[in-house]
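One chain comes next, on its own, written as structure tokens: the form predicted alone.
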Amino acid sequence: MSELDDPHAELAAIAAGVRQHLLEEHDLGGAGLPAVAVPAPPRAQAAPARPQASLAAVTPAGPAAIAPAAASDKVARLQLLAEQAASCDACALHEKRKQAVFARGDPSSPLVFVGEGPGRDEDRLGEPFVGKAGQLLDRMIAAMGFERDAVYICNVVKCRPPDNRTPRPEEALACARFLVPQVQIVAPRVIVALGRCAAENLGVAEAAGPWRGRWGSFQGIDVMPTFHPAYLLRSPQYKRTVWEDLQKVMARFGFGPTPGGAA
């Protein structure tokens, strides 16, 4: 009998996938797995959006600035956006980058992850959140049910700041001809906003004040504010709220619960 045949070696495989879950989710501060899968109730109502920022207000010119498409179009056209990054010099973050850090993922995906700008790693291999905060980030993306390639994370800039600080709002604005139209072209069904950066600069956050865990939007776009994972490697007490900004988004898909009730 083959090891496809023997339903011994059958469970067993089920039931290491099933820890592999728990230990991915308790990573995050969860406690248990989330509901089993259900069909999907009717889309809920975005909360109405907080006054955007100027992000929100570019209207993107040229080939990348047209309707949604098929995948092998959306391949096509954020590939023209990153070679326009890559040679990119509308701030002086182009001055000392090793390269332009576009994006990586599925341009397909209905969830989108947008972070503040690449640190030191992510400047060197040119992919962003490949360091211990993407590490962080690919447990959450486990966590959630989705593949670490099933999704598109990019940044609000694309050439890393330097020591990793925040990207100024004339650096975010300068960056917006390739975000934009980024978001506009994979047209995901939502986006995690990581940091309040990249909240404030996608419209769902004011300069001060609450900020995370807040349905919000974005060019038509629903999207959850949550902390980033740099943070919660220096403050790991907030996993666990993290994990509940998480759920929220994997309740807007259709399954798991929605923590402190309706998002």
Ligand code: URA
The other form holds:
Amino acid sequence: MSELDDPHAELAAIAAGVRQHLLEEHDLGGAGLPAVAVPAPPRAQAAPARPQASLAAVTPAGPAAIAPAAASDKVARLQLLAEQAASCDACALHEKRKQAVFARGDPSSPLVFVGEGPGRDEDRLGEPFVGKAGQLLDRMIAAMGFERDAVYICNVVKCRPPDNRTPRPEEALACARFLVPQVQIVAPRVIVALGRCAAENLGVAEAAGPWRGRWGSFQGIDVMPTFHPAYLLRSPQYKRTVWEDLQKVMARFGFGPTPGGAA
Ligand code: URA
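With the form predicted alone already on screen, would you show the form predicted together with the named molecule?
Whole complex next, starting from this chain.
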């Protein structure tokens, strides 16, 4: 009898999957399964109006300018953008890059994560979030119930800032020629902005004051700003806070509890 035909083996596999999910959730500070299933909130929740930051302000076209694309069309358009990024010299960051780092994951995903910029490992390997912070991000994604490659991941800037410093406003602005159409083409339902740099550049955080955990909007797409995984590596006491932010995102997709209420 194959494992697929054996109900005991199948149950054991499901139990192992649930256990793994709970371990990952626990790793992020979660409290495990809720005792009572909490119904998902209605989808329509108006994002609060926020002042637009640099990238949104310079964008010539809103989402309506780009018609919904077939998956193969998306891939072709993103490929073209990635090729342009690979030879871009619009800001000083190109001088020290090994390669531009465009994105990883599924371009048809309803969930996009936007980070700050490639680090040393990403610059070397050409993929975003492959270092220690990326491994934590992968665990966060798994705890949310998504496959690693079922989401789409990119950064505000595509070239590594020296010494992993935060990208300067003029560098983020120069790279908006890639990030803005990239997000428009993928057209996700939700963006998670990882860290203040991504949140500010997507126009969902003021330059000062509290900025994470509240829904914002970038060109009509809901954005949840939360702490960057690299910050969590240094300050693990905020894992629980990030997990609460991610649960608000999960609630948008109709699963998971909504502690403290969404938005
Ligand atoms: N930090 C980021 O913001 N992006 C990466 O790709 C890696 C680390």
